[in-house]
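Only one chain comes next, encoded as structure tokens, the form predicted alone.
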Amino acid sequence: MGQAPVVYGQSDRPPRGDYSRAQEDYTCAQDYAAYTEADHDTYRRLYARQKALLPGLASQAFIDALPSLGVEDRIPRFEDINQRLRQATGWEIVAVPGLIPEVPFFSLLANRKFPVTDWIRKPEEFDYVVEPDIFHDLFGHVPLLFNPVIADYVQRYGQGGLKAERLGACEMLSRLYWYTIEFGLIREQGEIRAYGAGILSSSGELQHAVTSPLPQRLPLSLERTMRTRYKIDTYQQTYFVIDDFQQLFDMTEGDFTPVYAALRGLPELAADARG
């Protein structure tokens, strides 16, 4: 039992999480008894801060779905969320010790299981944590899994990821995930709003992404998105905007094999490439 820790990008710190608890698919039991009152207080304060920032910045679909997480004043039990989530869209959340490799990640998504890191940041990391923690995963990702269209899109992404791995195209597909599920923007009633988890769980990036004049906001294009590198250590310099969630689902309906082949002949674009 146990798996090797996983690192994405460059970091001077060892990976967080106890991977000795991980099963073959990298899932583990949520060790609820291990949370301290300080952990629960950190979650409560993070939730209260982010919830207060949402009006006028977050997608209304996200705001409407947020109460489905349940308790706000302490870390929720995954089984409580799963009772509601399974009924809504057939999804469930599963605990993982931290970041997991691409193939196990894709496999879980393809089976309508969303991996949620079960540890929470320390109080001194309140404003910024390097790796995604339980607050990022729960608050940022899980509410929209109650939305049937997003739920189907994320499953389709997992299925596509397994195929991309066989085709050597994971990097291109990961950019689509980054610029939609993590850092996507949507136009609602003519206004830009955020639906990406990396934006919704960050107090600074939520305002930057939606209101700042600095980043560029482009209509979502499969080819442009898959060519565009992204930043893991700063606010994004480019965001892609959809008109509705159905656009995401429709965009991933076809076979990406010819798309990958065409893009291999084109240069990658920097995260701040204009136009």
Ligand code: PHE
Given for the second form:
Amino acid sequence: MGQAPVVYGQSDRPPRGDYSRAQEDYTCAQDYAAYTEADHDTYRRLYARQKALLPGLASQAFIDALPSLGVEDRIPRFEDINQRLRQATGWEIVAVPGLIPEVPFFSLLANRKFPVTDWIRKPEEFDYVVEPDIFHDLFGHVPLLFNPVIADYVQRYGQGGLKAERLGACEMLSRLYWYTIEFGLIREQGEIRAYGAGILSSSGELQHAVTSPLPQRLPLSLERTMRTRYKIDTYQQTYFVIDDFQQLFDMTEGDFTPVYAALRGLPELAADARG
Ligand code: PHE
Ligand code: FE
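Having seen the form predicted alone, could you now give me the structure of the form predicted together with phenylalanine?
Now the complete complex, all chains and molecules, led by this one.
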């Protein structure tokens, strides 16, 4: 594919990956030989910093699943992770050059394939990178794909995405992904913990999301999340809290067609709208 794709929710900046490496479905081979020792060192340092922050802030399910990623001191080979992941939940990870358009993204998820960007941020982007890189995708997303309930939820999200595409409802549905898979909070033994990948892979937002008095934390509601816009370049001002993963699965089980229809008649809410 010679041309860089148009990616939803992004700025006018062209995506940074090399899409000429990708096949029709946007996947490519993980270019393992391209990683330098400096790249491996960046991964090792990101992993060590983030792992140390998890106790008391990350969901226990995530902490327990993290070792399934395997090596911590260099960039893992996707094939190694896949041997364990296929066994655990039937998922696999596939390399992509970066963000991909919605329909191929949904199709991969519907087939239990999770796209993982294969490049890593530069050392000067250690604290913040504008596009998801391999650290965000692997550390943030992949551990919970070992959890059977989340594994099924993400596949069903992909199937729901293909339907939303036909209904012109992708924007509403992608807000649900944003506020659950990317920025979701969960209550464990009465305490707030993070399970969203965007929180778990960010050293600053992990603390902010779980402990700061500034953001509001609402119980998850389908309608409320699907109406709420989000910011991609600041910490979230609103988070949604679930009681357990089964609740997330059960809430999203029904057909969204009537939900979308009802929401079309209602105004959107700003990222910081209260209540
Ligand atoms: N049930 C949703 C629909 O009918 C699909 C979905 C499942 C969305 C799981 C998110 C998570 O469209
Ligand atoms: Fe992500």
